Amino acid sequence: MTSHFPWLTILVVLPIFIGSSIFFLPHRGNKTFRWYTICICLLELLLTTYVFCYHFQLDDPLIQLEEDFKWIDIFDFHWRLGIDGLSVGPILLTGFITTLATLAAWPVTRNSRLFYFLMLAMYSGQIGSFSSRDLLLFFMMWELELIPVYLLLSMWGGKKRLYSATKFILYTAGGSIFLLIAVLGMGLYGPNEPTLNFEKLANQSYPVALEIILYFGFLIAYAVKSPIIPLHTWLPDTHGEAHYSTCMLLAGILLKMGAYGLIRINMELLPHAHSIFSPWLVIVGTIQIIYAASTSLGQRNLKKRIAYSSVSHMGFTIIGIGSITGMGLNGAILQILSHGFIGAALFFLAGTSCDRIRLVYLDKMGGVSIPMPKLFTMFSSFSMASLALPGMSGFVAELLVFFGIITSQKYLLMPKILITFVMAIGMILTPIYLLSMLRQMFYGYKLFNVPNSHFADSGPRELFVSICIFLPVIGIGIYPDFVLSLSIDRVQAILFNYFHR
């Protein structure tokens, strides 16, 4: 369905375009920039919601709102955008989390024009990645993320910010080299003229060896971004040093781009290689759940502990994608959205509490629940959501991934029992590290006995951000069809094409 009005182009271009005029605003204190940025984010979020409510048909598994403008004539490069049930969820998540992250960045006063502009530039890149229908455009939007994150890290991070920013750029730029080689290899191969159009590439067939090489190239790029072990080591350092509003964007949206690319490109365009690699994806995902959960238990730094829990939760997404069943894939997509909310909220609360008590190490904290009951309540609620308590979004997602791997036709009975057993151990380890984190932080009397200590509890801004994130977590947990109805038809179409080829 081709739309005559370029809705998606407006959604992609609006944040960075209007955001760049922040440099021309008169300097009347940071308040002007904050309100300006929040207004842009809200406008974008309302526009997105309007477009999806009135111009998007839920029961149509095809690509909708397509736009196709010729951009560079020489090598047939188009500005091609379009969305389906797979990209609607991540795009709405991006709008929601970015708006709340700008609200969370309220305390940033140093060089705030640039800070807010970089957040808006990330916003454009993320929406562009989720809606592009052209490989090279996808690559360009993927790259648009890197520079803002690098600058946000190296200018507004903690003590070791330069180390973690350099590590981040080395890992992600290294992954992007593989992505670019795979994109060019895929576009240039073929009997006819080179094409980068997703629709044409979906019907293209490759020699098995070439398909495996292309798949591997894409996989490395996504393994850095998602992250998949052993390419995950940039994540704890980055989260440990970044400002918490940047952490919200990293955990909430950036990690989800890798999983999205894995479904969108590797599964849809390279099905033969995906069937070869999927058992390995499941094995790596299972190892990742156990490894990250047990490593998280040994972390003294609060932010790093939450970062490792993110790595552990992304293991479920990878298993869901590797299971090649409708349930597993829907579970993976639900886990992407669920963890986007929960991860962002945990980093936000960890950041605000570290700002208040001026400590990051868990063994120095204790007794925080007495002076800060509101913070304690919210932190406990999101920790419960993170350990997949029934009635919250994480539970439904992990349950669907479980069912997906059990009902998968691809694997024999014994491997399925083994994988399910190991995943269950991972689900037992998750409460252990989350509850021990709560115990070390909030219980006891350590900080309560410090003389002259006065800690202010969460203010209205923090409560507002937390409640806004908590509502969808509960909503999805109680009524998951709310989200599954977006992706269920598209997932069936993907699987039909997959088995058909």
Second form
Amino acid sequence: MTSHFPWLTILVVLPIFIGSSIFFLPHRGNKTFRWYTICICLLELLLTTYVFCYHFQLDDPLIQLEEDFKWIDIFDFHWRLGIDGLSVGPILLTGFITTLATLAAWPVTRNSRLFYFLMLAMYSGQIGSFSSRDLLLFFMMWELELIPVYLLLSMWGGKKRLYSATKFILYTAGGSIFLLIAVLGMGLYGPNEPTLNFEKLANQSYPVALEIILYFGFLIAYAVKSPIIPLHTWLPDTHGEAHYSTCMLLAGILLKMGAYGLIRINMELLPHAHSIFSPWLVIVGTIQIIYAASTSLGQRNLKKRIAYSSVSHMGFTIIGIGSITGMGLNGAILQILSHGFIGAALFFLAGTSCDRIRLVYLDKMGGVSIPMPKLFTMFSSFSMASLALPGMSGFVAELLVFFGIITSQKYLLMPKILITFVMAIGMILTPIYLLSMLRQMFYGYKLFNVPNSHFADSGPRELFVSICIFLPVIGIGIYPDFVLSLSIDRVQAILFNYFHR
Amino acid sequence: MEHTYQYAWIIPFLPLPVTMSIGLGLLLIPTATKNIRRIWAFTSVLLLSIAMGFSANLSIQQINGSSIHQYLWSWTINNDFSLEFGYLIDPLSSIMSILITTVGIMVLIYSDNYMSHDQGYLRFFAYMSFSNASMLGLVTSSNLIQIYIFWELVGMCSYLLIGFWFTRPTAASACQKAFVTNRVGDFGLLLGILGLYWITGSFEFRDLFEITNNLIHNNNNGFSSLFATLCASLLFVGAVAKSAQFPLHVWLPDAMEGPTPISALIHAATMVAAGIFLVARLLPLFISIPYIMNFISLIGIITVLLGATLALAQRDIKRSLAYSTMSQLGYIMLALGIGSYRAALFHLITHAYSKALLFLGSGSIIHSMEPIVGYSPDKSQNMVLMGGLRRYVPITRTTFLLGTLSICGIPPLACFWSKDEILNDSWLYSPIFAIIACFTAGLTAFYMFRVYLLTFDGHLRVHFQNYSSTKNSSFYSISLWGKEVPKAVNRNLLLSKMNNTVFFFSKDTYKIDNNLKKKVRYFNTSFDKKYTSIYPHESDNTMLFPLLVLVLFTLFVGSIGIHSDQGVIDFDILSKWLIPSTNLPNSSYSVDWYEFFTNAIFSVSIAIFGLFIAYILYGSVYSFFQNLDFINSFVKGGPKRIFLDQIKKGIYNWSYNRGYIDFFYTRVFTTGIRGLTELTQFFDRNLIDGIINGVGVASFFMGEGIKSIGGGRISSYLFLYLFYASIFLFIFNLIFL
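Next up, the form predicted together with the partner chain, please; the one we just looked at was the form predicted on its own.
In what comes next, the whole complex appears, and the chain from above leads the way.
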């Protein structure tokens, strides 16, 4: 396989390398940078789709497009990339959301060169971490992510941007320490020489205590990223302060890395510990759904309210991962993608409307539906998608997670009933906070005291962005096999470990 | 005619293109779309008519005894889990689909005129078509997941349509209330579906019924049958919320904030029937669990009584119709709980047509009142300001009267046949329920006729407002048992006459708080509106045509359920429709005409008694004086009257405050959730985030402290070093020397 053209390497390094030449472009206004960035993103997206269409077999659960270059020989560190059904979805999501986020970032004019470069750097880092097959490479890509986000947050954020940026970097760097410890522990455990290859590691077995410690280390890193309560408080602050294009990246992709890592490393490489820990994951996920939903209801800040709704939705992913069933895991993967679209769109819409109204507190808003009907329409549609209306992607994902829990053989009857019941209570709380958000923003009637209170409705660019995100949401909702067919074989292979050991 | 069945999947999809193209058009090319708005309306009516043709064809085949048809396509294939989508055509779904399409077409034609001046005309048609599509999808769906999907979609349509006039704050809260209340029902439905899947491993109705039956009958395992009961009752919660049954009925009266055609279609005829549909669909499941059947009938009877009592003192014409809907749905639920499937469906059909007629009639009234009193629903729907409309809107009045009589159960109108059947069956089930049901039949007649009389009888009371207009022009009072009278009574000769009557019957006057009304901001109303017309006008022909068609339905739809003696086999179209191609056991519906007549006479006499009381209390002034002596002798008598007043007051307050249920919910649930929210937010901000911030602040201080110590001065370093060294030496001395 290595003799093939190195598609994945090209995909990973293309954005950051071509992107770095943005500094050498002649300074002729922001327009050049915008178009340059958009072109790179589109090129990358098209290339990704081309590769996945023609060089990737869907029905093969093994790793494909594998590349293996020796990097540092002493401790077996390779530039080892490869994708399977699990990572195809997140990579495509990354390409899609990043392209739309650069399109959404057009209003950014201050120091736009650096801004676009950072976005492209994130692009590389995300694709790299979704496609790496080496533990240390995974860690490096994971870390590569943090710096652009920190800079994007601290330079283009809102009033409290430094506080939020610091909080973000401390949280994630703190998580990364545990990640590094676990990575090294795992790599160095081998009998004679260090192994960092995923494939070899998957067949390795550890003493239970060590496995639990390793599992815990990984879990803390992912729990910060996902986020899992109680390590979630960086998220509302970060999302509340960041520019909305950054928010789209954060909510759309960055949060998904945590869940992806949980499946990729914790489930695949540490099955024993996962089956020990999975009840706790399910319990935490259930609490998280209720807790974040009720906290979201108490937020006055619009962006923070949506941020807590993301936290609540990620609870479903965690439950799906913890259920150890095919359906639950498929549901979790679907929820990753679905929330990637919906969360990104909601943050985009919230950001644009906040910029227009120049208010962030919900109780001061009201009655803007008449000047902005298109924004109102899109906002309502995505709120409906977020509260899992059937026909949209969120519903299928949540339904699959429900079925995963119900059919799981791991849990007894009473805990199952209890967990399902509490999850379903979350289903009641979700519309309360989303619809009351809509009501406070759009419904009603208000005379604005602003002298020139003329609000422009969404322009064609913004409409394009939201419709672009809306189409896959509807598409997945109506025919979920689009996405399920990508991951279904791989999920089967992962779960095979659990029942045949 | 097999191919008709093959193409039946098209029925739910037919109205959908209109929604999609209007939606896209409004987003992308608004002006061009708005210019051809009549064409869109026409298209939607046309498509729905095609759907009606299809479903009529299917119904005829079902009546002629064709079998049940089911087609499936796989939706998602997972290894251990496959979901199939399909459609199921059986008698129930054909009845429902023909009901939805006929009422839907009428309402669409009607709303072309009703909404013609509204800015959201196209939006309205888009929502409407979508709700028709999802409703048709609901009734033709072949498994529980599909039902759940369309169930939620219907709920969303209802949300959008209730909040159609989104600038009104009341509409905004009403639509949220409706959605959340329905979500509570969906919660139950989803849990029920999941539980049943867990027991049976299937979503298909037939498998479900068989496996559950086996489970309950064969296996005497107490736990699994208990679990099945739990799941069944959870499923029933969904039906309770959708059909506005007792604990979750609170959304329906508020849903009247939507435009009136919506109230006719969704909140009277179709969507609220979805809960009934679900129970009817799952009746083979419920019937095997006696507890559930008792529970259903109990909920039904509570709702019957509650809806009727709450309807007694409403001032808003649509609200009182809404409570009436609730009460009638309670009858249907009661019939299902008793197990008389046929009577329930019969009443569902007749009630849908009659209530749609009533709502459209009330829409016509509102439409004619609006130019006079202003556009806020507090005025244009207020029965206090109506009265005497029979002179101005004769056609509407006739149709409304027929609808009223039908709901009251006066033969030969539609609802009489079905309601009579339900009452009969309830006598067989339980006398207590039957007594309540019969009493409520009287109440129904009373409150429906009250609505009719207040609206059409007497004199137009808007003009009193003009005559006696000082500043407090809207100081009106209306009582449950008496006339409604302006406060400034003595200025008018007629009113001073009426004043006498008031003393007898209306001690408890209700004042509209003028200041409160002014606080609420309406988008298109003001007190000092220049009245362009003085008298209400009859609506346009486009609005009258659907009314007349629905009158025809109301008159003749009862005939499908009438038993006709034709030799040995006597069954009616409905029985034939419902029980296809099976030998009907003759005994079950052999009609004893004598028994039928006695029962009918009894129920009709109750209804007429109700009518009579309503007429006495609310009838026009002139006829009233004829009865005055009679009433005087009836009411006079000292202590007794005080007692009566107390009762009157009690019932009035109960009804006007909606039985205090909304109040209770607000106090308990809303406040409870707010409290929980504040608690979690406090916890989140002060504890979880507080720890983090505390660590940050502590490390900051530590850093500052170290910075101030490690200031770079060699002398201080030396001092510290020597200090520690001397302490060390000191301790060393103490220990070893």
